[in-house]
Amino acid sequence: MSDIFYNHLVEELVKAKIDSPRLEARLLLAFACNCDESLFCPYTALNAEQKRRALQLLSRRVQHEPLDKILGYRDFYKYRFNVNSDVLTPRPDSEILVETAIEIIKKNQWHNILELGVGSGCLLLSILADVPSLKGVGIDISQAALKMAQKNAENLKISERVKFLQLDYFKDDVAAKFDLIVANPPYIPTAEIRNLMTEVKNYDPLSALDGGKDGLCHYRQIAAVAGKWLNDGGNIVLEVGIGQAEDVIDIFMAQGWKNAELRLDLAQVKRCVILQK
């Protein structure tokens, strides 16, 4: 019976200590059946091939491979983004950067934006999708990440308004100026990576996590170089880790940045830092 099979998936996810096991079981079943998850009933009768696929997906999830990496997509802000092991999983904590950037852009009637470390493109592309008059550039050191970002831009039908460049902001020059810069740099101290959830430490790219000894290595570099990529009066919007906001502000202020502001995420964590050069 189909309800017995669904309940089996739920029980296995519970044993593996997976959050929201009933929801995840339904999503895995919908994916195995190639159905729209919003319309799928988990008690739908399945054929042998669909059950085989579902069990194969389940075996990956109980090993704590992230659901989004199994399904190949993640919903973020208002949009759906393709993801894989080459990019950081988009997280709800980061949506405050999108909201803040859009607010600043509309207030100032700005025209272009740069993202440092674009990954899947979830930040830059969400902003561009919400502001049709805006153009953007996303840079990343990873060609594989840029390929995924390009695919997401095409899916959102905004590829004509965005350019992706393989650059390293530690040593390369963007050779252009922008009204706004956004960035979610790696900010996990190296020694703390081993303590992260399995879904993160084993499946997100290490280069998107490792922020050096104190987690602030990338902020120091960005503070030193990003000002030359901003138009007069432009802003930078940064994601920071828990407890890092004040240290990041100090790093940027020491490099001549000013007018620091903070924004809280949904958990009331100081997650977003805004500065002006």
Contents of the next structure:
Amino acid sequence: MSDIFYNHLVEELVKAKIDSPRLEARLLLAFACNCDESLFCPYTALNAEQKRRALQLLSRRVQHEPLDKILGYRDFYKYRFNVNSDVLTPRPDSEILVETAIEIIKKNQWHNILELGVGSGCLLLSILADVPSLKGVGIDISQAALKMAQKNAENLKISERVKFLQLDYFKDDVAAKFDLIVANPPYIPTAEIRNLMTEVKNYDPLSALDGGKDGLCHYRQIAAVAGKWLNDGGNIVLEVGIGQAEDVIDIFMAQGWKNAELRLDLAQVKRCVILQK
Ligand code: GLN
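Pass me the form predicted in complex with glutamine (GLN) as well; I've looked at the form predicted alone already.
Below is the entire complex, every chain and molecule, led by the chain shown above.
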């Protein structure tokens, strides 16, 4: 074991095959020391209590609990979101949905937005935070997720412009109309869930991952029901899994949706599908 505590953490993270071991060691140490990570020097001498806390955090990370769920936050788009295992971790792949939604809303001078399956709130709240005239509703089947979304809305000081409702779009009616709908529904085929990284399959909620037999079951439901929650000419902006974009477009077109468009994520994957009612 290295006599430099930081190096010890790095070595243990390397052994556990964690990507970016130096960055993660630095973030875990800063958190253990209650210090802002941008100001923290990893070679700082730690006291016994800080070392104990750091080793406790390390023991969780080497078992592949995700870093963001240990730290309790994740940076997404321009903002910081609280996360726990009740919500899907925000991923950079999804930032294209935020950019796309904001562009459409500004172009059309739209007033309101609905998110189906709001989770942590990272999509809806990022959009609301950037468009101060906009109001939003976020629905989710999980009360625990809505609690986290509410907390994030308060942190971003936009809680007076957003309402969260516990609703299931397979059964319930949102009973209101909006200019734009966004959704990142569960899209992993059920049989593939066991092959996902431990960080995902053990710590993201299954209800936010499982897209049924072929991964497309939530898209079929949304294509069938979401039109009645949109004003005429309104758009839906959807995240899709790798290789799903064309199938999702076919599902929506078969239900009468039109003007399909595609956007790529940062890794050049067809990640975002836009359709019009
Ligand atoms: N992006 C997540 C993953 O691939 C899945 C999220 C989802 O099903 N919507 O692990």
